[in-house]
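This document starts with one chain, in the form predicted on its own, laid out as structure tokens.
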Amino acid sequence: MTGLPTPVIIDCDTGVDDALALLFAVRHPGLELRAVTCVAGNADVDQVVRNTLTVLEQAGAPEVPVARGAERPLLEPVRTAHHVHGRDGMGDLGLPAPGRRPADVDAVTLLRREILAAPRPVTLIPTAPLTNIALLLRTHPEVTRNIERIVFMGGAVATGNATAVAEFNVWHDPEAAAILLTAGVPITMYGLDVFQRVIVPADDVRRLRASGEPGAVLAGRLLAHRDPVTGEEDPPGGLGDAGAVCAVADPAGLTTELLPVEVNLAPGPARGQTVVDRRPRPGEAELHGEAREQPLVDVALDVDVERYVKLYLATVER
């Protein structure tokens, strides 16, 4: 361990939960917030870009870059998540307008940019769809040379959420979730089976949105909105997509294994499905002479839940 700070850039579509993930970013001393790119996928990607200067703003945070990506899929329409995270992403809170201006690059130019320039490797964490990363990854495969790793939030071994079996950020772009896992680089999967299952206590909310502090305050805010509708009026909140930032910061809390993943792109009622191979054996398609190279993801199958929320509230209240 050299004690320096572990160099990050967050690929985001800040709704909700993106804006808490880059709360705890720019609040974790063991991380360095160098860049944020925006896609389309919870909202429009203007109104990520506006959402994401909103948060960075609202947190306090050094001028980070923050630039505009694609502005829907390689293939697929844009299909955006109001219903979960409110016709402005943000659980229509009523944010002021950012003081702040998008980066004058392109969110490609700048991930290349950056990854290049930084002094270290760099941890990527995509939150969203992988738009962006996939063209990054086939316009400028050099930058591998300098990505630590890739935490990406997506794709589900059990059950889905888009569909029965596709999480959100792959289903709505599964053509460049394929290509992310061909990066050649570490990549470790955050999927639904953990993102669902860290939730801060109704109380921790409730102390977050008295404090004060405009940053935890926000926090506060969007966590309660985060709550299913259930007409709760003191709700507890998902950390969602800010666990993967969690897993960056403190990786023992997160059980994974090594195992076998691929994207259905099939048309149907599958497509955007991750296929996590956990069998102990091959099977008789492989006996079969049928076997696909799958690339091996450090897939996330266990979460120290009381350890991510404790974290996590220290973090964005110190």
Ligand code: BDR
Given for the second form:
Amino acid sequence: MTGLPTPVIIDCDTGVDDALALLFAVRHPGLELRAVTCVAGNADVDQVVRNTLTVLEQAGAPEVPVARGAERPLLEPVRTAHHVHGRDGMGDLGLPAPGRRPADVDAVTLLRREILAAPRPVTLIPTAPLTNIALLLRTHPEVTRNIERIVFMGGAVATGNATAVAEFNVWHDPEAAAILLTAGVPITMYGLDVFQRVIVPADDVRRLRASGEPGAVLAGRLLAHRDPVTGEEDPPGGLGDAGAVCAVADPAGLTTELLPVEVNLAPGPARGQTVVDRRPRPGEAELHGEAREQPLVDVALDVDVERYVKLYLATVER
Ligand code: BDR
Ligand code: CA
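Rather than the form predicted on its own that you just supplied, could I have the structure of the form predicted together with the named molecule?
After this comes the whole thing, all chains and molecules, with the earlier chain placed first.
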């Protein structure tokens, strides 16, 4: 432990909960947010760029470089999630347009530049489909020499959300996720199993909204965002992607196990599933010498919900 902040880069599809992640990252003293790269996912990539720039301005961090990345997955079409994140991808809160433009380089170029220029190995935090990261790894594989770890929000051990078994970010671009898993650097999978559990109580959401400080107010309004189907008046709010950033700032709050993980790339109902092998004993393929090598990933199996809620609130209310 050097006491120096951990250099991090977030690759996102802002996105209500990506915005919560950005607000946390710029305010946590143990993190140094070096860049943010944008990819199509929750919204089209140009909307994601606008949302990201606006959030960083509201958070008081307008200097963090932002770059536009892939406008569609490697093979799949774009399938946005406006039904969850609103028409503007940010809960239709009527936020102002950003006052600046993104960097004049693309996301892959910015990622390469910032990773290699960082004084200490970078932790990459993708909270979106993995298209930019796959393109980076294939275009500039040398970046892995200055990557400490990749902590990605994606996948699921148990149940999916985009389909019965597949989580949205992996389902959106399964080939890219498969490339990520074989990056050859330590990887943590912050999947739906923990993602869905970290909920900020309604009282805290109310306090943030009433605080008067622009970044904290925005966090409160985003947490209070509800998809139109449930539409509660005064709801609690999920940290979502922000939980993955909490896991970088405070890894002790997450219980992980190093397990083989494979992305199902076959067409059909299981496409995009992260198949996590939790068997305690060798299976048939191993016994008969037919096993294929699978990447080992630190899979999040449990999370200290109270700890991350406290951490999130203390950080955005600083
Ligand atoms: C993921 O999908 C998006 O809506 C969230 O931002 C998160 O990245 C969860 O499946
Ligand atoms: Ca996201």
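Values in this document were obtained by computation on a predicted structure and should not be read as measured data. So that the term is clear: the rigid core is the largest set of C-alpha atoms that superpose within 1.5 Å between two forms. Numbering follows the first chain given and starts at 1.
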Inset, instruction - Using a superposition on the rigid core, decide whether the Cα position of residue 46 changes by 2 angstroms or more between the two forms. - result: no
Legend entry - Yes/no, residue 280 Cα shift of 2 Å or more between the two forms with rigid core fixed: no
Inset, instruction - Determine whether the C-alpha of residue 268 shifts by 2 Å or more between the two forms once the rigid core is superposed. - result: no
